[in-house]
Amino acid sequence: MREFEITTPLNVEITQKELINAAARSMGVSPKSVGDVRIIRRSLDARGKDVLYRFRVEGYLTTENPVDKYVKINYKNVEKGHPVIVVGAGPAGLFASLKLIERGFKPIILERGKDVHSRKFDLAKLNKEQIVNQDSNYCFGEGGAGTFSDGKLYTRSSKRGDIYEVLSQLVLFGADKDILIDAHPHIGSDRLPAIIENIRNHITEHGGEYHFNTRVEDFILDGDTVKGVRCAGGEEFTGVAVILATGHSARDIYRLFAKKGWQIESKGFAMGVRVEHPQSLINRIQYHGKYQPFMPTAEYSLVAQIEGRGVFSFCMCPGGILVPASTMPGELVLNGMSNSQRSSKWANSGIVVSVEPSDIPEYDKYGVLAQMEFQSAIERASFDFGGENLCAPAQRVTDFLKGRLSVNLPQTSYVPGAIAAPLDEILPKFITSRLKQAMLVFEKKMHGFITSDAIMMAVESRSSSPVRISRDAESYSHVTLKNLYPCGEGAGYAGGIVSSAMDGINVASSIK
């Protein structure tokens, strides 16, 4: 087997020909001698004259057996097997059971929130209506808070274990088989629930069990060993050991921990703003001035170093729009999404800054929820600053960079609307300052970033978990609750779908 590389204009489909005769030129053979030629990777190429694709491809001689990197898994009956609770139904939690069937468990999924179809009339209302429903909302109900961002699968990290394994589980239940090789595979949050309610009916029928508007809010002990859950409505639920995958916006759950003395860490996280540009912009500033209506709609990831901080681009959705992400009445949250086709008329990122423990010393009497006590501070001062009606207090970027009151904005695609306010007084200055100065570092990147078109809105606070739930690295046990088992974002170990739910495949894959 020999890997090389082969470059192609980007409306011109490659054939298995020319894929062939390639490998065979890489390889010094006939093209009689290739057997088997397979794309691993593909990527997009703006930097030349010329936008191309280029394409990774595994070429094998005939005496040779590819390897398939299409992970086959062997699910098993499990209505009869040992039962694990599993909390939480995202990322985390659903890869969890999928390998907890594989394994010959029972998972019991307890989800807080929603079924996925149910969840969308909560978020119309979220949106429509500003009404807010603390269990079923973008961050909680079944799939998560990625179900409905996106589907950016980003992660290609080996070093938690096979990415294929989740990939080609995802295409199994109905994703495109082009996830396995694009360099920024997406999905769309316009196909992702069909995907989901696909994956709790394949758990259902191997014997696993689902419970939806079931919100765990204590644990049943025997000493230091967990045997259980005890929900908010009086039910409880028994096994021989609890995942516990909530997401990074339960802060109920973080909270329990700390009332309890149960070990648990306060962790950097990131703050900052969405920031919203035309994609036509984008478009045009990403492919030189070359784009065509049959290229992909540009994106941008962006990185800086200000003042021993990073500050970065974030869940950036390319022709997406900003949604509420609010978890309770009188905070405001901003995040994106976009669907498969991504054909909104707009761009959107987080643009964040790393947050740590040093940076917010006058919250230190919170101990161990310091930093969530931050976020959550700053999360009420944004609502109140937009009214009850969850309008995000916003500015133009060029009128945030000279420290003036935006006369007026720009349209947004954000539905309960933007209201003009400055930023500097809802954002610590430690966080505006570095904001402003990584504006200047990313315009130099990308040129006409900085415009008076772009809307930055306030505040993009959920990036990642500000509280870690404490784990041995070896048992993925945490430290002194036997039998519980952290998992995913939520505990501190994640960030995004596919990390999230390789967690969770190794969570799973560790229970004994």
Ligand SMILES: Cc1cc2nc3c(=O)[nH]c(=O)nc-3n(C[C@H](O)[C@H](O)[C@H](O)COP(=O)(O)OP(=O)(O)OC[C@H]3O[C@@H](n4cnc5c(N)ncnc54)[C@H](O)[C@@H]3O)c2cc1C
Contents of the next structure:
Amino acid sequence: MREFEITTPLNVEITQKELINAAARSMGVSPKSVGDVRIIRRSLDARGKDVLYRFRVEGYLTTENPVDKYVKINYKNVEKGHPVIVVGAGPAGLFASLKLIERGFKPIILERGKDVHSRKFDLAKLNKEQIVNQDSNYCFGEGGAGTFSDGKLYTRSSKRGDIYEVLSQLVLFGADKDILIDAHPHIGSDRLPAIIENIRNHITEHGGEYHFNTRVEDFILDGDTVKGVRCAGGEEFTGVAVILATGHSARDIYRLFAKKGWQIESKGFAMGVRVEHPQSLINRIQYHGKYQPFMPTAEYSLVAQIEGRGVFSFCMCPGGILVPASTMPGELVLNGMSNSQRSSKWANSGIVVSVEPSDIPEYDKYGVLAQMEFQSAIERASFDFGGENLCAPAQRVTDFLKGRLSVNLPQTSYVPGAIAAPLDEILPKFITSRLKQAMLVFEKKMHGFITSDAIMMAVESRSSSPVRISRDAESYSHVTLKNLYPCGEGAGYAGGIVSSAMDGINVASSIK
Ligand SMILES: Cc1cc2nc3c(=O)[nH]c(=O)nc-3n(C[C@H](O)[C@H](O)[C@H](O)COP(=O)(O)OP(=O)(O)OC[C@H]3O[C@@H](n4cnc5c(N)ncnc54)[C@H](O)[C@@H]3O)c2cc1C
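Alright, leaving the form predicted alone aside, put up the form predicted together with the named molecule.
The next block holds the full complex; its first chain is the one shown before.
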């Protein structure tokens, strides 16, 4: 096998014949000796005169067997299998459940929120009437936090084997197979709910169980061994193990651990604002003025090191919209989502600063929950500035940099609306001063990023978990509570859809 690269202009389809000829040239053989060609990666290159697709291709001789990257899984019928309680139906919980079925265990999924279809009505109420349902919102409900998102499927993890296991299953359940080769794959919030529903049907057809509107409140213990869980409605579920995949917004779970003295740790996270630009501007900058409507909507990824802390763009949503990701009344949290076409006229992204416990000594009194309480306090401050209608406190980027209140604001995709407010008074100085310096660095990387047409809104605070639920590195089980498996982003071992799903697979693989 020989790996080689080939490029084509964006609007030109590459043919099988061209791929075979390129493979033959790269291997120094005649096209007849080429048995197969496989595109393994497709990335966009806008650096040169033309915008190109850059393909990484594997060429095989007729004498060689091609290696299939698509991971095919044999699922068992687990109706009579040993039950494993899976708390949370986000990517971690769902991919853990699929792995459990493959291994012959019966997943019993307990989810505080509603099924993905019913969840949509609560999101509509949240946007239009600003009613926050504490169990059904952008973070809670079937599919977890990633369901109504951009559905970006990137991860920094280098364990590609596991990534293909996640991507292959997403394709099996309805995602476009291009996600297997795209350098920056994404699905989109219009396609994700159907995929989540297909996963549910698959799990139940194989003998797994779902219980919606079922919030876990406590564990059933025998000494230091977890036997099951107790739910808000009084129901109890027992199993051979409990996978705890409740995501980074389940503050009640962190409080439960702190109250009972079960080991958790404070963890660094990042906080800042959401910035929204006209997408046409981002297209112009990123494509160096060569953007054409048939080209993918442009994205960006920015990072700067300012006074010992990372400042970076987070969860960029090209052609997306801003949404209220609050999980409690009286708090305001912003996040972004896009549809599969990324077709809105806005580009938004979190611009966040890493926060360490040493930045917030006044929260030391909260012990391991210090970072979480800080996160919660800033979300309440954002709400107070924005008001009952979940309006987002906002400034034009240029006004924020000059430290003046905006007289008026540009149009925004955020349905509840924006209200001019001094972000300097909502976010602490150690964040705003770094944001200001970082914006100047970003402007050098993307000329035009600083513009009065861009708006900054508070607050982007749920970038990752501010708490880690301590687990053993090899067994994946909690350090003191036997048979309890903290999992995914909420446990502090993952961030994003793919890495949370991969963590779910790893955890479910380790259950004996
Ligand atoms: C609007 C938005 C857009 C995003 N966009 C992207 C993106 O494009 N790409 C990306 O990689 N990541 C994105 N993310 C982040 C991503 O969604 C998370 O990293 C990922 O979902 C974490 O997976 P998880 O399974 O660990 O937790 P979660 O997805 O948070 O799932 C946890 C689940 O547990 C349930 N739960 C919580 N507490 C309890 C309890 N006590 N009892 C029972 N159930 C409980 C919740 O209801 C939830 O369904 C986005 C997040 C949001 C909010």
